[in-house]
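First, one chain by itself: the form predicted alone, in structure tokens.
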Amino acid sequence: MPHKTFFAFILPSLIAMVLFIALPIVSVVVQSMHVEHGRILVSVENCQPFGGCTTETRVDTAAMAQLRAEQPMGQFNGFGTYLNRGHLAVNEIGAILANNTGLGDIVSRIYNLPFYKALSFTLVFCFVVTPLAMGLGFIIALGVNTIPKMLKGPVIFFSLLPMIITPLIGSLILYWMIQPNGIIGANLRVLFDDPTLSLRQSPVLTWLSLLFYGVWTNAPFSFVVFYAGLQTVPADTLESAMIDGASRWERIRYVVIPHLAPLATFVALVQLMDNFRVFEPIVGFSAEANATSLSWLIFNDLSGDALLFGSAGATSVITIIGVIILLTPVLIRTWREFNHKVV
């Protein structure tokens, strides 16, 4: 294909990528280097006919409006937002490392910093939910692949329900179920003979509930992809393995799993990206006291009266960098496998 024709073919895609991917990322990076304007204060003298005069300090609203009109993005702060206590907390980390009572004290004090608390839960959610959801989805796919055809339709429908409902609604449903008067919460109280047991009041149980929710909602996607992949497993290879006396587990281990390996890489990439942006279950469970995430920090900066655009932008950029770091090993391995096949 001539270069001119090829360029004309991909030009619409390049324009769309610049408009919808590159420009928003650049705007977030620029915004992350700005902070809100400081308040301009003026002293006003109030004099009463018989009470003398008093001086009152007020915000100069006219000057503030003019300043915001002249500099709508706020004042330039460079990388100051990235290094402050709400993000990387460089000064606080240095103080902790210089003055501590041991490794446990270091970990505890760093965990109490808001960014590292959110990062900890985000990483745990990624590296626990992703493999468990993939394993559960694969097991369900194997089971559905062996049941009679007349049962496959209803089983597949019910297996996909957690993925069909919206994440926020799904988290609210599970949240209601683990409440003290919910079906799970009430039965746990009876099971452990503890009428005061509450999942919300325990950080460990809150994390376990969120991880369970993550596996519950991510497993259907893995199931769909692996079930579709199972339909492409060569039947003659499976029959040859059966003739050679291979057990069911051996056929799965040496035939099915190698055949589905590229699909597993694809599922891992998608779910790692999705789980790194975990947000809805934290809001649905009202779990902010025990678990937060990087996406929740962005939401918190952009809600309420004080709209901290610079802080939200810095957290967004760090999230993008985190996703890139997380996916790099998988992408490198995929690229090497592709080159090996080409050679």
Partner chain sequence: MTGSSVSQRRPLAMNIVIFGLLAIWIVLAAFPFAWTVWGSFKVEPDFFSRQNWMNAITGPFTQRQHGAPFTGDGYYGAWVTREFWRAVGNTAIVTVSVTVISLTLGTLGGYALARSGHRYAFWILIAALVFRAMPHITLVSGYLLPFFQLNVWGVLPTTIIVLVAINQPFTLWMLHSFFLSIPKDLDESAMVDGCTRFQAFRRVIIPVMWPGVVTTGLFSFLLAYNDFAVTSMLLSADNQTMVPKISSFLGSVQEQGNVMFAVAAVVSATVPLFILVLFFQRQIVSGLTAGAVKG
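Switching from the form predicted alone: structure of the form predicted in complex with its partner chain?
Lone chain follows.
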């Protein structure tokens, strides 16, 4: 295809992606290097006919407005925002490492820094939910593969629901059920014979319910992919394994799993990337006191009254770097495949 035709075809999507993805990334990087203007204060003397004069300090709104109009980005701060207490907290970490009472102390004090708190939940969510959801999905796929054809349709239909559902809505539905006056929450109290039990009372329980939500909503994707993969397992290999006396488990272990391994890598990478952006369940579960994520930090900076563009920008850049690190294996593989094709 000639260059001209190619670009005529792709130009609209290219423009859309450059304007609304590439440029915003540049803008986010620039913003992350700036901070909000300091407040300009003026002293005003208030004189009353009888009370004498008092001096009052207030914010000079006119001067602030002018400064904002001149420099809408705020003042240049370089990497300052990245290193401050709300982000990488370099000074605080240095202080903790220099003066502490042991490993437990270091861990708990670093965890209390907002960025590291969010990062630890994000990573735990990624690396706990992904394998569990894949395992559950694989088991469901094996099960569905054996049931009569008639039942497969309905089972697949119901299995798709947790994944298709809007994440915020799905998390609300579960949240209402696990509240102390919801069906699951109330029954857990009876089950553990503890009338004060609440899944929101401690970080551990909040994390557990969020992880449960993660597995619930992620398992269907693994299930569908693995189920499709199971349809392509070569029948001859399975049969010859049976003739060689392989048990049911051995057939799964030595024939099915190796056959599905490439699929599993694909599923793992897609889900790791998707879970890295975990955000809606934290809003849905109102869990921000006990669990936050990188995406939630950005949302929080932008949704308050004071729009903290610099802070949101810095967190965004760090998040994008994280995603690229997760994506590297895929990129390397695609690159190799492409070169293979050309040569």
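Numbering follows the first chain given and starts at 1. Rigid core: the largest C-alpha set superposing within 1.5 Å between the two forms. Everything numeric here is computed off the predicted structure, so don't read it as measured data.
Undergrad: Once you overlay the rigid core, does the Cα of residue 65 travel 2 Å or further between the two forms?
TA: Yes, shifts by 2 Å or more.
Undergrad: With both forms fitted on the core, give yes or no for whether the Cα of residue 27 moves by 2 angstroms or more between the two forms.
TA: Where the cores coincide, residue 27 still shows a C-alpha shift between the two forms that is 2 Å or more.
Undergrad: Give the rigid core superposed Cα shift of residue 327 between the two forms, in Å, rounded to one decimal.
TA: C-alpha shift for residue 327: 3.9 Å.
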